[in-house]
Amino acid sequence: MKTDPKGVLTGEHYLDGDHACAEGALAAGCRFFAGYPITPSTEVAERFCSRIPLVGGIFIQMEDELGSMAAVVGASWSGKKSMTVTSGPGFSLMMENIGLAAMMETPCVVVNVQRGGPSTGLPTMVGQADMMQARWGSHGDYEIIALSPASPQESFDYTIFAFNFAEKYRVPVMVMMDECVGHMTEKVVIPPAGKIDVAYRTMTTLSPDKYLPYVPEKNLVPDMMPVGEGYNIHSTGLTHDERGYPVMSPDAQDKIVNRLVDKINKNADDIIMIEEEDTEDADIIVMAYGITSRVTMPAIFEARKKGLKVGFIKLITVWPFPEKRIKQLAKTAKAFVMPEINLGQVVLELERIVAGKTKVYHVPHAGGWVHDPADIYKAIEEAANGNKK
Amino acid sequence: MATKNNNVPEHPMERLLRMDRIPHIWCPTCGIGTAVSCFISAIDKFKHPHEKIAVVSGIGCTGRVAGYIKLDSFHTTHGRAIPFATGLKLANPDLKVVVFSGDGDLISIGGNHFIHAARRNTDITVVCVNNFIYAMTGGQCAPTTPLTANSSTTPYGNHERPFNLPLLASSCGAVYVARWTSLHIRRLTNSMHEALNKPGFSFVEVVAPCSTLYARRNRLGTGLDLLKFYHDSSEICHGADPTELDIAFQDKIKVGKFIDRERPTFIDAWNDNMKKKFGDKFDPYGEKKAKKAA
């Protein structure tokens, strides 16, 4: 489906990642934004609220992030593509209603411009330590989709992907930006509206008396119907049946929770997006995401100059994790090297998947700044020499 | 009157109740049921297409209301019914959105959302069933529990001053504020109907008995005794000064319509402001295109 041209600022721009994210949302057809100011994400809200009156939509600055996320879930049920943007402390507050969005199967996008944590941490400085929180920060079992842009252009592009995934899978989708990308200014090319593909939730074709809101289709995602159409929809955060009615039983729990997880995991091949470079015959594969995927490049160039066969995987989607592809590569690669601006989060998944087949060299960083490429180079060298970690 | 196959006449409220969910979970003599009956009568009178009405509840005994009403309805997270309703309403201004929840949900954990929605004059109707206690979790102290009343977390009597809900709502900017007990069937129904018709943040407090927890813990007799006591202790004071509406333990309860005034709603204010700023370039948000052409 082509997007509504009203929100598309076609042309070449010089934008930071935050502003590019707002433009991506508008280009994707987002017409509802609820948010609360927080560094380093506020510029997304500022851009959105300055643009939305003439695009045709609405913006509300809520009283806190609890309310922002709840309003986003409500707005999505009214049929509008909806989003919020925040950073660490706000992301923690949003977890409550991210869980509600997961349970009610509500399409929505949450952008987290990551800063250093825990708690107030480093408000103006980079971090990538909310990656596990993005996946499972709300209580209970569920799966989400998370993307990680490494440039303002990708911030624009991936925000559109995020809305498309949200609509297709009726799930909260996280754009896990980081402070560096949010505040980095680069060229951003916004294509003509006719070149921007957008998805929209599948509406039921059944009449109100036949439609049940939680009967899954073949892809495990139920068709939707917004409020106001006479369908008398009921949706609850409680464990529920196909009618959306609460059912307090282990059987109902088993059914709903497994489907919430399966609708992402069983469609993983359709969702997962990665970039690979020279991985097929690589001895060492470096894996990274977000700003770290760029910081890694000098280390890889240096290693290749020294004659090492180094491949590279950049995660566009971090969750779901590309388990199948990693398993294949683990058969041929001698080792993986993974830098990330945390003390070991996404790397745990890599280690789990390749355990017993190949080694993993983690390059941690507590946050506040990006890695020194020399540290990543050192890890590649160690991996090449087969040094024990 | 519509009849079923077995010739039993349909209950007049069945059209607006999810009968496949009955029996409900509320205790005998709980005041929530009558509040729901009054609400359905009010909806029946309300000249707004039923498919354009949505009901949102939070968590708790009253939080279960949304699940029994046969309209688009949402049972959300604890305290977040108002922001959820804000999203619903702002994303589709054609809707009439009603929040139906309890005192703990709306005023304690949801207190911040309550005051800001009133301040913004978000166009929603909020019905708060006030039973003076957290009932779903077993009778703990609420921000509405009267001084000295017993609860499971104030076993020696409540020492915290409770909120006066009409004062809170009116001081934050609500355009319509009323209070009744759950035995004021006709007056409560009328107030709910007026609130539904009022553009902006309208608020109706329903003082209701909790027989199982509040009445029992405080040795106030049965739920019916308490229902009657609240009704008989009430004094109708339309237009009363909201600062004089505190409720003391087993004392007089002032009821009536206290506030009925005009203020621009959130969307009206947005449209007025943008119109001033952008002139004809701005299409008023939420207004029908047909209306513009006319």
Contents of the next structure:
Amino acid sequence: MKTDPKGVLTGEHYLDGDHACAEGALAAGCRFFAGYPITPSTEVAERFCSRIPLVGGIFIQMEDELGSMAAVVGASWSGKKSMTVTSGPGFSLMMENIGLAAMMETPCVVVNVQRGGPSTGLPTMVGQADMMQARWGSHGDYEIIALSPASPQESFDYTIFAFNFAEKYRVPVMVMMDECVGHMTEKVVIPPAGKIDVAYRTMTTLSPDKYLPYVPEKNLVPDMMPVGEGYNIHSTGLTHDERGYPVMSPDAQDKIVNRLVDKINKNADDIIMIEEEDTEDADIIVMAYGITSRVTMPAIFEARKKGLKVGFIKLITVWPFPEKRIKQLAKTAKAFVMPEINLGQVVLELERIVAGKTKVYHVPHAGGWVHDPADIYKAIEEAANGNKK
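Would you generate the structure of this protein in the form predicted alone, following the form predicted together with its partner chain above?
All you get below is the one chain by itself.
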């Protein structure tokens, strides 16, 4: 195993998506992990358990997922880049403290290796049915960032992106992997540490007597404070003022909740990442994320061979959704086709944004395995012929 002097892996390796995710977190500077084993994400925790002591970090197996998320919030406020990993039922248990992290504006990363659900469902088989839960799973109004890798290489890369976004916007960031990506093994190239773009939270330049923990900067994100240097602050999940103290009033609620939403939505151009192929003059645009973005390619190639003008959008950032770009493409495309391994989640956002300007063809799949590309091709053909879905 080739590592740099600080214990971070470098070079070319054959890793599964779970192991690549763990290495991405280490490369991003994560030095605290709390979690509880759950299929199909356990390999991330196992990799951390063996690797994180080599870089001076801490691994804790908690008693459950609720405690795991609480530990991640606390560790982040102690100054450490922190993360947890889970799947299905564990993700549900984490939601209360994900909401706490959103309200306290805690930078942290949550990895969900999705499986078939609901409930215990299909522990060892693929699903993509936690996508809306990632956005709306905790109660109240807030915004998060969610990324969806389609390969072990992207699991490595996107985990670094996730930590960078968490640090920049003081927000929980989700890496919404799926079982196929988590368990597939491919070549992963890990650059030397000096060639990896790593972000760190912005620290205040104010003295302890002048610093307030929730005064936003121009990007609507408050600076944090160095731990152990005399900054005595209060932070709470209650509605609070710029000092971090509870204020039970509609005005305080309006101020803080709007900023929690605006700091993501008004910086969306900086956050949103998509890959496009042949979309400018496409009649049909296929949109997908995660493993489905790979499964859909044979259908696209077959359609192009038959003369259909098909473009492709791969969502890297699923939340926030690329609303601006979709509105542009809806003016020229005849239809969108969206396969996903659920019965209708992210497609609802696509339909909302298209707003009837063009047709949307959904290709649902209940999970357990990936789509048959023939089903995706059939939807492309129906869209090209203008058939009603």
